[in-house]
Each structure stands twice: as structure tokens, then as C-alpha cells.
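Here's a solo chain for you in C-alpha cells, the form predicted on its own.
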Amino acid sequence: MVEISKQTVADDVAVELLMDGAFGPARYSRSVWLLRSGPPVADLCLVLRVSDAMLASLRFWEVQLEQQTVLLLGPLAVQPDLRGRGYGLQIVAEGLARAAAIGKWPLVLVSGEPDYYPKFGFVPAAPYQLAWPGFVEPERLQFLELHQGALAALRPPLRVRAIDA
């Protein structure tokens, strides 16, 4: 049976070995490691288990997009070998709908694959020209309205920065 929860301190370990496992070390040498100075949102830190084994992890951080404070999906790992299978899926509807329900950001932004987040109601942020910290394809970069009227309310360019930066 399939179960998704808050992260704990005790699933820390667990968690960096599955982001090592998808990911590989590399990973911090992405731009977008650049916006994640600050600790995650520890109430959309997630994993999913079945049969107490951790299967993916998803966790979410808060970032400045321009004047406001919006969500930063990510980093997503599923277990390399079980990729495929809706394990992904599932944690991100879960942390997607906790975030909506919690009520307290205007959007959702990610760098991830362009063929995959669509599903939940991403589009690209490309029209919104935004200025990213280091290399990033734009393709990757897409958001999602958490608060309807969140886009249209948008001035392009727009600076995205991490919240102490």
C-alpha cells in the first residue's frame, strides 16, 4: 500500500541516498541549487513509501519572484528502477494539492521535464521572460497558478532569486 508523508529527520539519510540515486553528486552544480539557500518547506517535504521501504522523496522552497514569495517544486526522486510505475505522479498531486490547501502562494514554478509537469496544470514560463541565476533551458522552466488570476497579474521580465539572496 502506497503511503505519502512528511518528511522527518529521520528520513533524511534515506532521502539524500534516493536524490544520489537519480540525480547522481552533480546535482548541486545545477542553476537551479542556486535558489535553494534557505531550508525546504517543512510541511511539503514528502515521502512516499510502500511496505515501509522510501520510494520517492519531493520536497518544495519558497522563492522571490519579484516582489512575492512563490513555490519552487523540487527536487522530485523516484527510485531509479521503479521510475514509470506513478510513484512521481502521486507525490507531486499530493504535494501540490497540500500546497493549495495551505493557501499562502500565488504560484508554483519548476525546472523540470517540459513533457511531464503539463499534466498537473503546468504551462511554460517562457512568455514571462524570466531571469534565472546561472544556465537554465527555458523549455524546463514552467508554472502553475495556485490562486487563480496569478499569471495574467504577472509583468514580464521578472527576476527569480532565492529569499535571502
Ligand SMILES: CC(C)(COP(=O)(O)OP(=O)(O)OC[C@H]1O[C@@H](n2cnc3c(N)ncnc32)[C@H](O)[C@@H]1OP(=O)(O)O)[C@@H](O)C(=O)NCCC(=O)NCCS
The other form holds:
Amino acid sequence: MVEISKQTVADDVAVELLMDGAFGPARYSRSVWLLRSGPPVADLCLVLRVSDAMLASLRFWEVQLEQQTVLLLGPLAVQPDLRGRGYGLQIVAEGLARAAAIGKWPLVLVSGEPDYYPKFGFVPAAPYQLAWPGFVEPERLQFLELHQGALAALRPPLRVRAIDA
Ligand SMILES: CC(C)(COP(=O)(O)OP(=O)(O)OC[C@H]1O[C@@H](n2cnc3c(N)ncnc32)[C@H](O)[C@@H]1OP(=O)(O)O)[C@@H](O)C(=O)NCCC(=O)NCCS
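Moving on from the form predicted on its own, kindly provide the form predicted together with this ligand as a structure.
Below is the entire complex, every chain and molecule, led by the chain shown above.
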């Protein structure tokens, strides 16, 4: 049975190994990590388990979009030998549902596969002219609206920065 729950301290090493395998140790030099200067949002650090085995991990950070605090989705990874079975879909859907239920954030931003995130309702962020801290392929940047009207209210160009920057 699939169970999605908050990550515990006991999961930390397994999550780090999963991310090492998915993105390699050089992942921390990617520009997205400049935005993850503080801790992740504790309520949204999720793991997916089947029969107690941790198969997927998803976390979110808060980032600053001009004057607003929004969510940055990721990193997300599923155990390599168990991809393509819907686990990614389930943990992302659960993370977004929990974020929406908390209600604090008008938008979720992701730097991710342009083909993967539209299934959750993400739209390209290119029209909003995001100033990102470092190199990013612009087509990877996508927004999901959690508060109705949040996208329409944006006034580009928009600077994205770490919460304490
Ligand atoms: C990306 C990842 C999290 C997807 O998890 P998963 O459990 O394999 O995906 P799912 O089985 O839930 O796939 C759901 C759908 O997304 C599609 N999909 C899976 N990976 C995809 C990708 N990288 N790009 C585009 N579509 C993808 C699947 O084909 C499936 O499509 P369908 O519903 O039309 O059949 C997983 O492949 C992974 O860990 N990759 C390495 C790390 C990574 O790239 N993380 C995030 C990238 S932004």
C-alpha cells in the first residue's frame, strides 16, 4: 500500500542518497540551490513509502518573488528502478494538495521538465520574465496558481531570490 507522509529524521540519509543518485553530487552547484538557502518547508517535506520502503521524496522551499513569498517545488525524485509507476505523480499531487490546504502561498514555482509539470496545472513562466539567480533554461520555469488571480496580478519583470537574500 502506498503511504505518503512527512519526512522524519530517520529518512534523512535515504533521501540524500536518493537525490545523489538522481542528480549527482554536483547538484548543489545548480542555480536553483541559490534559492534554497534556508530550511525546506517542514510540513511539505514528503516521502512516499510502499511496505515501509522509501521510494520517493519531494520537498518545497519558500522563495521571494518580488514582494511575495511563493513556493519552489523540488527536489523531486523516485527510486530509479521504480520510475514510471505513478509514484512521482502521487507524491507531487499530494504535495500540491497539502500546499493548497495550508493556503499561505499564492503560487508554486518549479524549475523542471517542461513536459512533466503541465499535468498538475503548471504553465510556462516565460511570459513573466523571471530574473533567476544564475543560469536556467527558461522553458523549465513554470508556475502553478494556488490562489485564483495570482498569475493575472503579476507585473513582469520579476526577480526571484532566496527568502533571506
Ligand atoms: C521525474 C520523476 C520524478 C517522475 O517520477 P515517476 O514516478 O517516474 O513518474 P510517473 O510514473 O508518476 O509518471 C507520470 C507521467 O509522467 C511521465 N513522465 C515521467 N517522467 C517524465 C519526465 N522526466 N519528463 C516528462 N514526463 C515524464 C510519465 O511518462 C507518465 O506519463 P503518463 O501519465 O502520460 O503515462 C522520476 O522519473 C525521477 O525521479 N527522475 C529523476 C529525477 C528528476 O528528474 N526529478 C525531477 C525532474 S524536474
